[in-house]
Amino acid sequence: MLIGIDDTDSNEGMCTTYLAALLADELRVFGTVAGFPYLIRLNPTISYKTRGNAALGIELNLFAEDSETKEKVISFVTEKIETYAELSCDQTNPGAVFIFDEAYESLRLPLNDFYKKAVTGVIEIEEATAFLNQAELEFPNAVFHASMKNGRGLIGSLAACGAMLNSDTDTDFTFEYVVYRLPSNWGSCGGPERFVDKESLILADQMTTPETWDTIDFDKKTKPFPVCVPSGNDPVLFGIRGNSAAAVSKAAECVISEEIEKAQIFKTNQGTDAHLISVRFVSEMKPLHSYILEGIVHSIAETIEGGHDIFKLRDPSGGILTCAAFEPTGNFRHIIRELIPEDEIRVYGSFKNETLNLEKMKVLKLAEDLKSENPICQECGKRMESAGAGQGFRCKKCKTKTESKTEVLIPRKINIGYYEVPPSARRHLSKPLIRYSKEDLKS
């Protein structure tokens, strides 16, 4: 059976991954957990998300498939959600979906489509409940759901089931090793600050790069920042992301920290760019979606209040797009400031409030940056002076003359190639350049 859960946390505490880790342990009384639980990040632009907009999925091979066992599993999971969900938070609206194997093949493609739409687009609660109602009619003994409050968590729960049933053999998945604090140490319980030794994190990064990433942000050169350690009240102590379960496990073994309650490896769509849609024209773009678009720089970057950098991009049809590198992207903004009109670039990011929030960029072709200077005397090599309005230029020493200024090529401070925001500003879904192959970097 597949179990999808979502929306149990809040901005103040809890973490749906913690509940999934608990269930992965405790559901073993009913059966064996197949592989790793799934951690699925959904559309990052959705405004009603709590923090990381993640849904969780578990595939359980039941010891017995009778109706009584099914009911016990559903009751067990529902009770755990009621116990741990942050129900006092207005934005917390838990949901859980249960799909048994007799419905797998019939629901595989529609659930896979639902998953992809939840990652790239916008799904309302009504669409999720309509999907479930129809599925429950067709498979009355194989599809069930439970929800609390407005049930928005049903969207992510269905998406998690779709990810687990994904039949695309070329689908990109990564892994995360998540470590949890003792409950008495949670911030919401008045516990102490997290203790994770930064030097051990740096060692973990050095030992496993490029198979792991975003453990440390070295972009902050004066003080490397541990990206993998959160700062809120939730149960997570740290999380290591990587290409394989072996890589994240090796990194985690290097880390020195406070005593932990448990650890769990998740299979995930993080770091895959699964949220991005390729388009040719600005007119194709819709709010609350994420895109890849090629175009020509239309205006140089302007730094606005708050330290954000904004510039205009022109698509092949003449459509204009506002692109932004916001203040938290740090040194990435310096690259943006080096762009000039007629540079050809490809941008990646989320489209919201008529602006593309840049996640990374590739410079495809650099325009020539020219400036006009007084000409050089061909006789003595010194720069000429103006001979007066409309009278050209002259060399006082050699008496030579010329009519106009000289165009001089200014060396560019950026090169053709990819540029990305630092790890501390990266979205969960955004694919870091460290994961790109040599062929990817050429494309």
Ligand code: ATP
Second form
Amino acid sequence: MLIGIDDTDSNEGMCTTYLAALLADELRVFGTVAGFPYLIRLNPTISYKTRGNAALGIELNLFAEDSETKEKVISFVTEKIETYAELSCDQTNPGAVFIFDEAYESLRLPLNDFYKKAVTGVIEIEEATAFLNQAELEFPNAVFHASMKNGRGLIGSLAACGAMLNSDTDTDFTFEYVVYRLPSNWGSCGGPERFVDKESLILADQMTTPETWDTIDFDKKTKPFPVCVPSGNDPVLFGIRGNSAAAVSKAAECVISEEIEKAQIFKTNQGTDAHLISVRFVSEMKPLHSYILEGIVHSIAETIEGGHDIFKLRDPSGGILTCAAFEPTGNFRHIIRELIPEDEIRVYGSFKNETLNLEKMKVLKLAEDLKSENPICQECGKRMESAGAGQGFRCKKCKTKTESKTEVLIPRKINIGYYEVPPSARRHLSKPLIRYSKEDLKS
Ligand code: ATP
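Now that the form predicted alone has been shown, please provide the structure of the form predicted together with the ligand.
Zooming out: every chain and molecule, the one shown earlier first.
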């Protein structure tokens, strides 16, 4: 059976991944957990999200498939959500979806479409409930749901089931090894600051790179920042991301930290670019969606208040797009400032408030950066000076003359190729360049 859960946490505490890790342990009395639990990231522009718009899924192979066991599992999961969810928070609206084997084949494609829409687009609660009502009518003993408050979590829960059910065909998945603090240490219980030894994280990174990423942010070389350690009240101590369960486990073994409660490896769509839609024209873009678009730099970057850099891009039809590299993207802004009109680039990012929030960029072709200067005297090699308005240039010493200024090529400080934001500014879903093969980097 598939179990999807979402929307149990708030900024004050909890984390739906913790509840999933707890369930993955405790549901073992009813069956075996198939593979790893799923940590599915959904549309990063959704305003209801607490942090990273995560939904969680578990596939459980039940020891017995009778209706009594099914009911027991459903009540067990629902009670755990009631116990752990931050129900007093306005923004916390839990949902859980349960799908049994009998419905798998019929729901595979519609659930895949639902997942794809949840990761790229915007879904209303009514769309999720209509989907569930229809499925429950068709499969009365194989599809169930439970929700609290306005039930918005049903959107993520259904999407997590869709991702799990189609995980054999959708092959780009990564892994995260998430470590949880002792409950007495949680910030929501007044616990102390997290202790994770920075040197051990640097070692973990060195031992496993390029199979793991985003453990440390080396963007500011003088001050490496442990990006895998969160700062809020939630139970997470740190999380290591990588291409395989083996790589993230090897990295986690190197880490020295405070005493932990538990650890869980998740299979995830993080680092896969699942949220991006390729388009040719700016006119195709809708707010709250994320895109890949090729175009020509229309105007150079302007640094606005707050340290954000904004420039304009022109698509092949002349449509203009405002692109932004916000202040937290650090050194990435220095690259953006090197772009000049007529450079050809491909941009990747989320479209919100009529602006594309850049996640990465490929420079496809560099324009020539020309500067006009007073000519050089052919006799003595010295720079000529103006001979007066409209009278060209002359060399004071040799008395030679030339009509016009000369154009000189200024060397460009950026190259053709990919550039990305640093790990601390990276969206969970963004595919880091470290995951690109040689072929990917050529495309
Ligand atoms: P955390 O990362 O700490 O688990 P979160 O950032 O995942 O928190 P949630 O508390 O899960 O945030 O809230 C996100 C809410 O948005 C959920 O109710 C989820 O069902 C809903 N949601 C997710 N994707 C979409 C979408 N594409 N359209 C509309 N609602 C969505």
